[in-house]
Every structure is written in structure tokens, then in C-alpha cells.
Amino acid sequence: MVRGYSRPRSLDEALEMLARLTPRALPIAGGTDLLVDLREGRLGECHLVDISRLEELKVLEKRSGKIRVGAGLTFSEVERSGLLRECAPVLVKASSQVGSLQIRNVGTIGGNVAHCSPAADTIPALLVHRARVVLRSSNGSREVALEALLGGPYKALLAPGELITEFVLEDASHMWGEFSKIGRRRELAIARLSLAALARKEDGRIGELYLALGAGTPVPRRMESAERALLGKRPQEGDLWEAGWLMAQEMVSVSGPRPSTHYKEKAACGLLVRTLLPLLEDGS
């Protein structure tokens, strides 16, 4: 049940909000994912602290050689971006896929990864870009890879009154990168499993590869197996089944057994040698 609202002028004071009424303080941004939660009573008493016209948390540049992308960017700014069309192609080809027009117009990044669902679409694709995480409390900031930050099902370690402000990137202009999502229908699906690749061939050979697995795990997490199965290698489509087995087998050890694995194996297979398949077509 909301019992307060406020809109802070500058992060600072969005902090201060936050450190002063914590534990009850929610940042709100998009709240596409919040106002679900409110509305179906997940949610105890709190006091909402609107963070969405924050300019601070809309930065978005190329800064020695890394992307820094503000935690407060709509999916639909991302998606608008020539900067990151550039250099980080899967966080774009993720974010187009979120929800509807009307979601992506609305929702943030930093709240999708804050929200931390197993079937989140930018959590995977900011894996595969290497992606640190830039955290800010009124006690002070740290940056952490983002794996630390997802400490299981709609459970971001986040501290008490600490707000994720901006994500670092890996700049990606010189990679080829995919995304690709399984979900029961084409518009506002949530997916059922779900993979971000990005890669950089070399002679025909794989130099990098980096692959992340959504919906499969208890959090989106790499596919280290995978990856190292098709590293250096000139691939052909027997290599990606291989390493699509690789990676259901991977899934499976992570999550264990479950109802749905024997789908979810297949799918997950198949799933990898249609997002790498364009890798076989590109002969360079």
C-alpha cells in the first residue's frame, strides 16, 4: 500500500529520500514492473520515490573506450540510440523486444535489471556486453559486475537505500550480436527462454564469443560451456548443435530437474543454432 510520494529535484536528494525513509522507500521510474507488484499485493506499506525525470540517470556516452549508459533510459531511448546501435547492438535488439510500444516507452533498464525476473530481456544482453554496474547510496557509490548483482529470482543485491544509476559497457562496434527470445506469442511475451550472443570472427574462425541464457536459470547467467565449445573453431551447423546441447546441459545442472526440462533442453538447443546460424552464413 503506497502511504507517500515524492519527486526528488537532483539524484542527491533522490538519495537522501531514500537513506531517510528506507525501509519503506521504493525508487519509481517506469514502475512497469512496481505497480504490478502494488496492485497485487506483494507489496507492504511504502513510500514511493519518483526517479524518473532525473537527468543524472539519462547520461549516455562513449568514454575511454567504454559505454556508459544511465540507468534511467527508457528501452525505447536505447533502442532510438546510433551510439549503441554501434557499440552495443544486443542491448538494442533486447530492448526492442520488451513488452509493447507502451512499455518500452516507459521502462527503464535499470529498473528491468533491478526487478531481476529470471525472463528479464536486458539482463542477458548486458551480460554478453560485460556489463558493470554503477550503484550510488548517501553513503556513497561502488561499481560491481553485474553477476554480483543478481543474487536470485527477483533478488538484486542492492542495499538498503542504494539505486543503480548506470551500467558500463564493453564497446562492441567491431562484434556481430543477436538476440532471440521463445515466448507464446510475438508481442508482449515474456519469454520462455531466451539468449543474447555476441561474437567477433576472425579468418572464418571465432575469435570471442560471449552467450548468455535467459528464463532457463534462476537468474540469466553466461553459457561458459558453449562458449568454449565453438571458440577458435570455423563452425559449422554440427558445432552449434553441439554447443547447443552443451548449453542445455549446462541449464539443467544449474536449475535441475524440472517439469518442464524436457522442452526446455531442446528448445534451448535449438534456440542457440538459430541466433548463431548467421555466424555459418558470414564467410569472414
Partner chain sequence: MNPEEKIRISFRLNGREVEAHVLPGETALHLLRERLGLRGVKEGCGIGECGACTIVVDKKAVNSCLMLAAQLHGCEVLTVEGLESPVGLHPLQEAFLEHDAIQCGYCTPGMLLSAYALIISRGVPTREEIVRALAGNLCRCTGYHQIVDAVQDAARRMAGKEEGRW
The other form holds:
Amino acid sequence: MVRGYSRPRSLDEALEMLARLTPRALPIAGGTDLLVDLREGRLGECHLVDISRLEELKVLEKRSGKIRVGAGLTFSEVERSGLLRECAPVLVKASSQVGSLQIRNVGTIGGNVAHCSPAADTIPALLVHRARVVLRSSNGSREVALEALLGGPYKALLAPGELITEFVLEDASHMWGEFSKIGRRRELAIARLSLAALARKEDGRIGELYLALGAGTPVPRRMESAERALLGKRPQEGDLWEAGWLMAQEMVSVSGPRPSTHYKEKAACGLLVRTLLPLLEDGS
Amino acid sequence: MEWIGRSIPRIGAQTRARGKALFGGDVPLEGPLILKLLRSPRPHARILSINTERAMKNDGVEAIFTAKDIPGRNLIGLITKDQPLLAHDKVRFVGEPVALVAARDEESAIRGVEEVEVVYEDLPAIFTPDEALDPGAVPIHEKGNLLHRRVVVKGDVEDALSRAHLVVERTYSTPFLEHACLEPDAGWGYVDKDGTLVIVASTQNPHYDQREVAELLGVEKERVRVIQAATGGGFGSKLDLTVQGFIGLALYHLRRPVKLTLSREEVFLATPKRHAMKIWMRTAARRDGRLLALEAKIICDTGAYSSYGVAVATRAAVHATGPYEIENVRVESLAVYTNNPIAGAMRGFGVPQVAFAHESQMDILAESLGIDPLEIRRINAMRPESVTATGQVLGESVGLLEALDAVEPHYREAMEEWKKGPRRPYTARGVGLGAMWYGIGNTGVRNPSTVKVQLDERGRVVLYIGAADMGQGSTTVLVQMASETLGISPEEMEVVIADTGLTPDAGASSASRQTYISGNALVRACRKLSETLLEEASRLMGLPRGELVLRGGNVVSKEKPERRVSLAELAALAKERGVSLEFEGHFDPETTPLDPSTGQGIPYATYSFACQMAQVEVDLLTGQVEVRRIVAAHDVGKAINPKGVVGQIRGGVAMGVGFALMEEFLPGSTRSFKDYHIPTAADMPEVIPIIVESSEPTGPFGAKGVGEPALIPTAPAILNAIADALGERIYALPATLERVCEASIRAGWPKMGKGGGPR
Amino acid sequence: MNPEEKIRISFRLNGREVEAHVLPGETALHLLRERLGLRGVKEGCGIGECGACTIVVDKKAVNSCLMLAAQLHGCEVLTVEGLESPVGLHPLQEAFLEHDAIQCGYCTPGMLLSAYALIISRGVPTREEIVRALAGNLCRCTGYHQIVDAVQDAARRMAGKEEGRW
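Got the form predicted alone; could you also share the form predicted together with its partner chain?
What follows is the entire complex, opening with the chain shown before.
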């Protein structure tokens, strides 16, 4: 039951409100997950603090080699940003595959992370961009690696009264990036599996590679076994299969066997092969 | 012909484009009471007690009704009356209505529902037909768990099997499906000045609704008037009573305006589904591809109550051969009660399910015999004078060969060029065919429609058509037929649609029957009017009857077109002379009942035929299937409105893509559009619709029907295309990522996982 | 009876200033449809999975079922009722009629508004852009093709004339 609604005019005011109204306070940005929870009766007594219009959450800049991305940016804003297209290509691609246009027009990347669904599209993307998360509360601020925030399915490790204000990404200019998603349909689909990939080739070899899998583990995570298998290589097709299999095994070891494993194990491997084919020497 | 075969704009589209059409939830009344249902959380349980006292203490709650408040017969059902409107002694599925709350506002209604106390005693619940048919199974209904058994037998199957060169035996399964009309069921009601209970609802079946509500309330039929609201899709789900009975009950007791809108979640939980089926088939053929025998056993999960279960099991049996001539047939089809949600009518009444089976069989046979899939269909295709499984000799309107011919160039090009064209690595391409036949109208039962036409005193033609239009376009094609018969443009006519207070009974808008059946009724009514007008004009003008025609709102002399008399003049004259200008036309297709032990008979007066081709690309790494193109050739007899026919075909293909690849209602876990996916615009292939017109002599202007046929061949064609791509077949719908992946592995495609790679 | 506070909001709705007092948990869909009487705003699922309730807020298509009424404050809102003008139907509405893009009509208002938002931001979109922009609007009747045709046609007509009306 929603008992109250406030629209603070500044981030400080929002943080003050969240602190004052804790534990009932609930921030709302795009609301695309929150209103579903509301309809389905998953929200208790709460007071909504509307942060959707806070300019402080819409930061978008490149500063000392890092890309600062406001948590309040909508998926559509991310998709359209020239800066992000150049410096955070995987995040842009992932954002463009979230839900529907109506969802992308209001849903925010901060909300996507805070909701912490295993199938959240932007989390694997942020992981390959090695995002750090800036969190603020009325008590101050902290910065953590994104991994440290992902506590479990639908459990972001936010302190009471704490807001995600921005993500700090490594500059990925001139890197190759891709986000692929397997869904039950082509649009408006929840990821059955998703893979974010970011790479740099140097003299035909893979000099840098970051891979993160979504919807395969309780929370999306980097897949380091597969990354290691390909680093430094001039990859042949067989290498991709090898890496894919390692990734699938890593997924299964993290998740434990489930009814879906039978499919996902193969599909995860296939998804890696499909996604990384452009990295092959002959480009086939 | 002036109006037939023309794509005139769809009647009613403009108010819809403006957002002004009043759908079932768009109540134009001040302050109606809100109705809400308390539904059973148990699949099978005895009701020990219902206590409404606490709930009634809520300020906003006006009344709570339970089974004991139903004054008439608390039993409903389209064919078999086996379902209470509100459960009395026991509940048989999760979601079954138990109590109806009427409240002044939404919140009070919800609280009222929450505070009704029901004590249940659980009974063993049965979720599969196999368990239900077990001799020791708990009976869900007093008469047991078998709702219906339909047998169709002809010839000597044993003998044919012994003579066959090849016998193919497989088992197929299809899931429950949700209709997923965009409009959730809704309606409102009020009591008219003369005391009539008026129910305005989203429905496909207003006259049935009226009869059923009157019986529930124990009142004369005339005391209940059902008017169809603008209806946001039906596809069979709005044939049953959804909100009408509850609105009627509340009106009866409260005599105040009420409204009931189901939430999407309630629609998923509690409205009828497509029958899940298990289909075993054994098909025998000669070396040259000629089919010798078909044996089938079809088990339909009809859920907790019968709805259209009998019709679905019957139609599935009758159509099990597919559109092919087979001399020896033995089909048994069972509709079995379970504690799953009610399964009822959904676009195709069981035929889409059996079509998946018989079309898979055809391709398996073709492959084993080394015959081209299109050829084997051509060899066996029904044609004029073919004899069906029920012993019916077909008439002249059998356009299957023409449909196959129309698809053939596309098929050859797809097989020879597209399939071999460049494609992404680790993908496979396939091409598949699906053919179908579909009997128009109800199966071997009376199936009448009456339409009324009137020339009113102002000289205006008014059509009174009882047929509900849920978007399929029946109103438009019926008006075109009236225009053609009366020589008046559609804009010059008034049409009254689907209002039991004003329109005669046209029967349900189901079974693709309105164009053919109500079309015939309407043409008959219009001919009576035109005959009378010509006679009156002949008398007035002193010209022979044969010299006159109706044209442009006048009776005109063919010889001397300047000699004319307007309809207004004729109306005035007729009034003076006491001649009635109101006529009814009636049509009931000529059918005979199916023999209960052999299933022989003439179940339908005519059949539609179709063939579709699918081109698919399968991602061998992930199991994703992309349907690239569907070519859909449909014999509709005559396309009264070609754009409308194309609209049905495209919409049917979309539903078929969903049936093939993604749709599956899992009782107990499917709750909303979040877990039930239908195709989006992005999932649609290129569709090439082809209209084939094999004129039906008994049809109005040669027309048959297309509503359901449009959907039927799509999934079989797609599944055959997937099998063609993979070299391995899927026997259970939908072809999910998991099933495609499995099939791909079985076929020996790149071993997914360790050591995988190109083969 | 309701212990919740009411929030006063004002916004532009179909070109006119409106004021309303809304409940904190009330959706924009509920406000527009049930309280302001704009019946063209349809509820199909209530969870943003069908697009029937699509409206245009500050030139962007959104699901009104997933937006709080309170969040409309200060916004420019367009519903299907605001699409036509005194001189007639909007080119999109005309194109929908000409292309037979309407069958049952329940998804139509949402489709029109998604299309409208697309055209005012993209001018004449490609077929692929149209498909992507409409993928959040389900239709069970038409198979979508006619709708995509209609949008493309309307966009061309609108390009010749004014840029979207507000």
C-alpha cells in the first residue's frame, strides 16, 4: 500500500527524505518494476520518493579517462548518447534491448541495477565495462565495484536510505563490444540468457576481453574462465567452443544443477560462440 | 458485381480509430456498483461453508451473492449444462467463482472478496486425462470423468494396414493456449424503464447469453436483453458466459447499474483455454504415396467443465484425416474432465491441434517414400466429389489443389534457391508445408441464423443482424451483401448489430460461420424485400416487373432509366396500402447428425481449404527460430471483402506463429502476459496472402469462411520447416528454445558444448 | 476513508491545462481513464506487457499503467482523444483506416500513440524502426503488417506538412 508520495527538488532533499522516512521510504525512478510489484501486492506500506527528475542523477561525462553515467538516465537516453555509443558500446546495445520502447523511455539503468533481476539486461553490460557504483545517503557516499552490490536475485546490497547515483565506467573507446540475448521472442522478451562482451584485439591477438553472462547465475557475473581461455590468442573456431564450454561449466558450478541447466549449458556455450565469431582471425 | 469483392472500409473502424468505441469496460453510466468475484484457490474441494457476515460489515459492500441466491437453474454450458455460475457443493478448478460481491467502490469490493470466509475440504485433484481415465480416479463430475467419446470409422483399417507399403506411427502433443484477446472480458448492466435487465458485454454470442441468463434467473427470456459492447477480440473465449451471468444476477437482486471488468490475471486464471491434446496417429500409405488408412486416438483435456469440449473432440475427430482422401479410417476422440482450467472454443476448435499431427505425418511419409512433400499432398488432396472420413461426398467447391498450385512457385523457389543461399554460420534453413480443411459451421447439429431487413417509413433500409462482430469483420461483409442485393450503398443503410432486443438470433460468431450462414440468411431477407419493392413499383409505374431493377436507392426501368421511383416513395405507398416492408431471412445449412457409433454423416454443408508454406532459419547454437516468410493460399469460396480476408489471414498467421514457437499456458504457473508470450510486430515474418476462390454454390455469392482456417496451417508448416532445417522432428508444441536445441542435438548438428564445432 | 494523503498535480492534457488530486499509489492509467473519463486509454494487462494503455508524455510513448499519476505533474500528455482536431482525423488515424489496420480496435489507441511519438522524433522512419517502436504494443488480430504500412504511409504524409501537432 502506497501511503505517500514526494517529489524532492534536489538529490540532497531526496536523501534527507529517504533517511527520514526509512524504513517505509521507497525511491521511484522509472517505476517500471515498482508498479508491477505494487499491482502484484509485493509492496508493503511505503512512501514513494520520486527521483525521476533529479538532474544530479543524469550526469553523463568523460573525466580523467573514466565515463560517469548517471543512474537516473533512462535506457532511451543511454541508447541515444553519442558519448556512450563511443565509450560504452555494450551498455548502449544492452539498453536498446530492454523490454519495449515504452519501458526504455522511463526505466533507468540505476533502477535496473537496484532491482537486481538475474535477467537484468544492463548488469552484464555494466560488468564488462567494469563499472563502479557511486552510492549516496544522507550519511555520505561510497563507491564500490558493481559485483559487490549484487547480493542475490532481486537483492541489491543497498543500505537503508541509500541511492545509486552514478556508475563509473572504464573508457571503452575503440573497443569491440556486443550484447546478445536469447529470448522467447524477438522483442519485449526477458532474457533466457544474455552475454555481454567487450574486447580489444592487438596485432590479431585478443589483448583485452571481458565477458559477463546474464540469466545464467543467481546474479549476472563476469565469466573469467572463458576470458582467460581466449586472452592472448589469435582465436580459431575451436578456441571459441573451448571457451564457451568453460563458461557453461562456470555457470553450472555457480548455479548448481537446475531443470533449466540441460538447455542453458549448451545455449551458454552456443551464445558465446555466436557472439564472439566476429573476433575470429578470418572474421567468418 | 458492384459491392462484392470490393474492399470497402471496415464498418465501425472509425469510432475505434478515435478511441470512442465503448468496449465492455467503458461504462457510460453514472456510479455503477462494482462487481468482483471470489474465486476458488483449490483445484478440487468440497465447500463446507461460506460465511459472508464479516465481509458484509464493510461499509461500501452492498451485497454478496452465492449459489443460493441464484433464483433459477444454477447450471450453464454451451453444449452440456454442467457448470454452476457460482459453485455450490464443490469447486473443480482454481479460479472457479464462489461468491459475487457488489460494492460502491473498487477498494470495498476487494475487501469484501477478501473477507468472505469459505471452508473447503480438499478432494484429490487430477491434472492429466490419463489419471482422470483411470478406473480408480475420483470422479470430478457425478457422471464420471469422460465427457465425450466420438468415433469416426470407415472402411477396413486392418486390411489396409496389411496392404500398406509404409506405416507411420507417432504421438503428438499440444498445450493449453490462452486466447489473449487484447480486451479483458468486461461488461455492464442496468434495469430499463420497463424492468428489463439490460446487459451490455463483450461477447461473441449475445442470444446464447440471453437464454442462459434468463434460465439462471428463472425469468422469461424477454426480461433479459443482451447487447454486444464493442468487443476487443474473441477467438472463441467470449462464446461462454464470462461476465454476463454475474451482471444479470446482480441486476436481478439490486436493480441498480453494475459493472464487472475482469483483470488480465483473472482472464488467465479462469476463462476457457484451447484444449491441450495428445494425438496418436498411424498412417498407412502405398509405395506411390497414396494414403490407405488413418488411425488416430485423440485425448482432449477439457478441464473442469465442458464448455465446447464435445464440439472440439468431435471436430478434431472429423478433421483428423486432414484434407486428404483416405478410404479406411478409425478415429477415436475423447474429451476428458480434469481439474485444470476449463478448455473451450479457440479459433479452430481442435483442428489446429490435429493439423499439426496429420501434417507432420504427411512429411514423414513423404520423406520415407522419397516423394516431394508438395506432391504427396497433391496425390491425396481432396477434390470435388471426394469422400470424407464421415462418408460425405464433397461438392464442387474444393479449392485445395488450386491452393497447392498457388503455393508451388514460392515453394520451388524457396527449396531450390533460398534454402541454398548464403546464411550466417551455425544456422540452418528449412521449408515446410501445411495444408488444412475446415468445415464451416457447427458439426452435424442445427445451426440456423435469421436476419431481418426493413425499409422504414423514411425509405431507409435497416438491417437487423444478430451476429456479433469482435473484429473479424462480419458486419462489413454482411452489409456488402445487402448492398449488392438491394442496389444501395453501405452508407445509405442503417445497421443494428447483436442486440437481443432488436435483432433476431444469428447464432454464435464461431466456427467461421457468419459469412456463410448469416450471409445466406441476409441475402434471403434482402431478396424478399427487393421482390416486394419491385412488385410495388411495377404496380405504381405500370411497367412489367421484369423490366425493373433496384439501383442507387431507386427502382429503375432497365429500358428507360429516366423512369424511376425512389425507395422513400415506395415506403410511403406501402404504408398507405398496408404492405409490410419488413422481412426475415433464414438459413440453416443442410447437414445430418453423425452416427454415434460410426461417426458417419454430413457434418457440414461446405468446407474451406488452405495450404501455407513456411521458410524458417534455425540458430543451431541457441535454438532460436526465425520465421522468414509465410505464403498462405486460402480457398474462401469468394472473397466478399478481399482486404478483410487478407486481414484474417495475416492475423491467423500471427496466431499460428505463436502456437508454433512460443505459446503455452501452464495451469498453476501462467499468470499474465509476463509469462505468456504472443508474437510482437518484430516476430512476424513476411506474409504473402493468396486468395483462392473456388465458388461454393450454396454460399452467398459463392462465399465460405476464413476466420479459423487462417490460423490452422501455420504451425504445421513451421514445424515441418524446422524438421526440414534440422533433419529431426519436434512432436510437442510449442517448438521452444529447449525443444529445438534438443532436436538439433539429436540430429547431430554441432555438438553443443565441449569439443563442439562444425560437423 | 483513505488515510493516504492526496497530491495536487497539474499538467497539460490534450492541449488543455488540467488539475487533479491524486492518490500516491494511483497510476496515470487510472487517473486518465477512470477519473478524467478518457476511455480511449485502454487497460490490457496492467504490467506494461501489452501497450494498450500507451500515452505520449513529453513526446515519448509510455505505458500509463506503469506510471504514477503524480508523475504527470508538469508534463504534456497526449491520449488518443487529443489526436484528432476540429478539422478532422489525424493523418495517422486516416492511414489506419485506409490500410485496414484496425480489427477489434482495442490495441488501436496505444498503437496510434506509439506511432505518433515515433514520427515526431524520427520523421519518416524505416520499416524496421517502426517495427521496433511498435514491438511494445501487442495486437492479436491483424498480424501487424497493415499497422506498419499505415504508420509508414502517415509518416510520409506528415513529413510533407506540419511536424506533429501539440
